[in-house]
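Next up: just one chain, as structure tokens, the form predicted alone.
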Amino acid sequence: MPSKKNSDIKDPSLAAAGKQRIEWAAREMPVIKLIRDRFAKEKPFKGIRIVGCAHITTETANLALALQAGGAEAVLCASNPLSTQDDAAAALVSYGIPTYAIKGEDQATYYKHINAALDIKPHLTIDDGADLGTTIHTKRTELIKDVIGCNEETTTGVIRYRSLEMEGKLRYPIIAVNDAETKHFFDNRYGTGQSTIDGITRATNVLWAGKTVVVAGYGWCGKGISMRAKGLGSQVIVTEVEPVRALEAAMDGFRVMPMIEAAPQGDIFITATGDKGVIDKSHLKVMKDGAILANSGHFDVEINISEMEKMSTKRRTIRTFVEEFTVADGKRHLYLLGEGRLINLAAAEGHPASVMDMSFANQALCLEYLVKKRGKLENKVYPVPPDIDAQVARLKLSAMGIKIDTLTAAQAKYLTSWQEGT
């Protein structure tokens, strides 16, 4: 077991809480539990140290615990300081994995605990925003020599490291496990939908039915929080710049118009774009009295908070994790949820284990793809190998119990010949 130097955790106490509900979590990752039982046999980490930047909850316990059985020294760090769970934080560290995590940690703690995972000379990296790897290219540089390559989770992250690689700056290879067909459609649809949805409630207690719910943003999250609002019986307006995602959210059935028409009539704005700004001043300003803010993308930029505070006279917490700002003029109030950070992880528990358990079997079988491949791939964000993203399918598949046709030899010849026509 480490020593207490060697993490920075809330209580190490709550330790058996965060052991039973990380067993609790693994009933749910089936296609984990089998890739760490390979991983258990096969070692393909021995000698191998990797830092994980991620959310600390259950669920990445069991893809951490899945690593270290293959033989990895392993070390996390949080991506986010709402989203550590401080029991799944104790746990980690009985457990003989270094973690430094808290939740509601100050950024400068945050950065404290990134800056102290990498101080272990990770050959892999596991990053849920790039946080780490801006660290390591910017303020870390001593330690790319060593490292293979990283797996990115979210989106936010992906478009950071391509932008790194468009600008000539990126120094090692990426995968995209955000991107794979087994992560997006159904983590980001489902996991988002659902665990954004169970945020607001827990935080607010407030009945969907009948409300006006504005999503800013119509990608896979989006969509996923605008179905699952809609199956409670609210009223959803879509807010997008991109003009074919608008007409998806159109035929799907959704009203679809500028933020600053949807802001008068929304009761609750959950904001999933990845971008800034996207809840500004100017919507602030003509928002009902008693309307509710929350994010659901990464960073906590998409509501304008200080905005928010220079229009308002006074800022007080009313319920945990909802803030109520009161508007100058006395006659309205705004509620912000979890400081505009992710909601589904600073209010609930974050994605139903069974759908990270695909995003992780990537981020599992990606990790050890980067080793096989050591120095074979370029400094380039590549996507998740099409042979890994099927595998993943087909253990889920059967770990649900679901059977499904194969080709025969004259279909899979049939649809690779141009010579049969009508």
Given for the second form:
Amino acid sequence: MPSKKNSDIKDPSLAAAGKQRIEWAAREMPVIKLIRDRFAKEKPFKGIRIVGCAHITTETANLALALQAGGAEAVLCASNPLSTQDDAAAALVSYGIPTYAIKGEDQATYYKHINAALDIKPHLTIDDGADLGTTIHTKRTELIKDVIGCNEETTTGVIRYRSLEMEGKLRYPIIAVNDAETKHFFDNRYGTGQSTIDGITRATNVLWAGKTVVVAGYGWCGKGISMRAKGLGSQVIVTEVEPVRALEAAMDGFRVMPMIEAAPQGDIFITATGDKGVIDKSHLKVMKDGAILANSGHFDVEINISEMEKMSTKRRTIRTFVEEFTVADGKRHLYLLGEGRLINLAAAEGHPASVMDMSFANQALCLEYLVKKRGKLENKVYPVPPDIDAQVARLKLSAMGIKIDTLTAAQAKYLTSWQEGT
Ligand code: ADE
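Form predicted alone done; form predicted in complex with adenine now:
What follows is the whole complex; the chain from before opens it.
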């Protein structure tokens, strides 16, 4: 068993509290439980070392325990400096899963943690944003020979791995777990939708009813956030760059306009685009006094924080996760939440366990798939095998006590024939 001293966490005495919360999350993760029970019997990861660079939460802990039950030597590190739950990290170490993650760690510590986790020389990696993979591809290339493959959890990471592939520099196979239907339809939409509102509410205690909420980006995350804000009585404005998505937002009943027009109208701004500079100097200049700015995209690049600083005479923390910027004219204050990092994980607990159950079931089954396909896959970004996606959906439905119809033989034939028409 790996030694406990091979970890870097905030406080080992938080382990008992973390274990209780991990058990609580497990109650909402029946699919992971089934997979864990099977892994415990079949040991698909015997002799396999796995590094997971993930948000260190109670849900991730349940995934790691399933991998450990399957015989893996698993080590975790944070995929974001502000998303770690220190009690979950302490519990993981007490379960014999070395963990390198401290909430609020600086950038140097963040990469020190990634490198420390990589020292086990992984066969499999789990990435959430591709920082682990880019570290391996640039600074730890000696590890590549041992890597069977990697699962990528999030949209931003899949984009980065695809760029690596397009430049011909990808050195091992990637499974785009994010792109599984049982991942992004639910995690990105309902998980981000609910937990983003939760994070902003916990940080500020704002009333959503009657507020004008500007949501930047109408991908699956933006759709979920807009839907939930509307449900709470906010008037939602969506900003987009892609015409089809903009049209979809308009037909879903939202006002759609460029950010420069939305900027003076919004009370709360939420970015979920995956791109940088979405809220920039020109927008900040025309925002109302009291505007609240939060980001739900993977990286802290969507709100131009250095411009916010430049245009302000004062920056102070007014509540936990709320910073007040006094704009130079002295007449306006802008409020930045969670340092512009993923607000759902910085100020709340990330996506609820029930949705992570499906995302992490995909993770677990795709890792098993990578082991089975060892040496047979090319250095490409692969989709999740459709039978894994269907299996996750079936298991989740069954856990929820929902039955569905099956096609009759005649119906199945009809769907694959062309003869019957008008
Ligand atoms: N990403 C979003 N929410 C998460 C959670 N609760 N655990 C791990 N990763 C997440």
